[in-house]
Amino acid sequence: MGANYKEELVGVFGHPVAENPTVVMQAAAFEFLHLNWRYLTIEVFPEDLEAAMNGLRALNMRGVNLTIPHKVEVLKYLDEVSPAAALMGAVNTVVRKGDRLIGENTDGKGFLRALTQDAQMDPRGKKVVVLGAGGAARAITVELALAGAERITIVNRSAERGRILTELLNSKTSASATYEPWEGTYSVPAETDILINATSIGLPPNADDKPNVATDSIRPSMLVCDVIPAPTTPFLSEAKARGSAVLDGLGMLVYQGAIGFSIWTGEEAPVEVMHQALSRALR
């Protein structure tokens, strides 16, 4: 065998696409394990979607994460989609077996990862409550209905998007699922085991903004954790003061990226290399 110079491709389509750090982690992964692979941040407008994907075959790139806009409207161009993905109705991350793209959704099992190893508690059988009923809400809930969950509550502004994924999580799972309105501040049911912020509500350059939550209703027997990609956010804080157990966004950021890179590589992650380049950069 001579000197190989080839590099694997992988990516992320987006748009926009400019401050996604998970180029950070992926690449620290393959510098640590000595893969020669390459991860592109790739901006990819609405109508060029298609195009982009058969670029991807083209140019035999071995997969690609998808954002935003991208997540529904990828699964058009897709030979096969994973059971969940499909439940959820989006797709994250997309795997090229042969011919055939393959996609897959690692949000939702970012979070339950986080949630069993990190936090130590296990879905079943419990009561969550989620504020937001977007992408990551979709994600998120679909995994804990599978993972056994007893009870969601999508707390949610949009009456539409509340029911229409309490209708899912009815229809398609075991789990019982309901919806509220949110309506000026939230009260956080007592019976509440794990209370999960969904939204976008914290993220720069708005990181001072938490959700609307009665900050006495949040009791130290729930566990509450927050999406939003940061070591903290003032919502987590909160919840800490009031003596609750946390559970950062970071955490289920470096979960996902560590399953997407398995996908691809057959590799296992070097989880821990991922996170401190994540939090390096997001410092």
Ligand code: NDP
Contents of the next structure:
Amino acid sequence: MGANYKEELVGVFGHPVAENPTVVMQAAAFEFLHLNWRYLTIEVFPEDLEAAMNGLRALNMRGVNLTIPHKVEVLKYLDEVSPAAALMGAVNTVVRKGDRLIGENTDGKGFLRALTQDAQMDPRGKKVVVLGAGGAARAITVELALAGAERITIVNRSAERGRILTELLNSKTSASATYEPWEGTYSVPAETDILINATSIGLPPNADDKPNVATDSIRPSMLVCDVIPAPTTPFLSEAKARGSAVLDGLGMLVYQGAIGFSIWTGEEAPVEVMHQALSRALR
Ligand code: NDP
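Taking the form predicted alone as the starting point, write out the structure of the form predicted together with the named molecule.
Below is the whole assembly, all chains and molecules, this chain first.
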């Protein structure tokens, strides 16, 4: 066999993007499986997204992740979008198949995999309370609804965003969704099965912050989850002290990357290797 010095290229387009740690886990996975692939962290300004997507084609890149501010805008430049990503109206992963660009959203799927595999929780028939109504909340609630969650309560500071997401879930999925204004301290209904912080509260540099939820309304019967990509957060520590099972956002981040890895390479992702690499980088 002749030499092959060619690398298969994937990466992320974002702005700002310098602190995006995804390369660490993807590179670890490529190395572990001896794949001659490279993940590039690329600064793409908002006005250059179309040129960047054409560049992806020209360079024969295998695919790309999209992060802030491109997840919605990128839909214009795709040939096909998965049903779930179309529902969310946002794409975080693109794969090139021949000359076609196909969009997927792995954020909610990553959460779902962490939920079912790590927390052993089947969302079917469950009552879920979600704090937040931004991109992460949208991806998570759409996947939970598609996976059979029965009731989804959206608690959000801005009423408009909260109502838009509630309306989307009610009109496009079989889940029954309601919007709760977030005024002062939120008290979690006792019958809640899954409570999720899907806001950016607790994200560094404000890692000590926690969502304003009545501590004594959190019960041992609830699974409490956080999207903040860290091994724990003050919100989760408090829930743990109340006797609840908890699920951190690091697993979600690893699984969404693992799903992307498999979409691009066709290989099963070495999840443990990716998890270790990312934990080390975020420490
Ligand atoms: P968005 O900006 O789209 O949404 C932010 C949400 O947080 C909104 O609902 C906003 O409410 C709410 N929020 C922010 N600050 C406050 C506050 N002080 N009080 C009350 N509500 C607040 O962000 P994303 O949804 O894209 O991201 C949210 C978090 O999810 C980030 O921390 C991100 O790191 C994390 N994430 C984690 C992933 C993972 O794999 N672990 C994947 C994707 C995201 P309002 O509408 O009122 O402004």
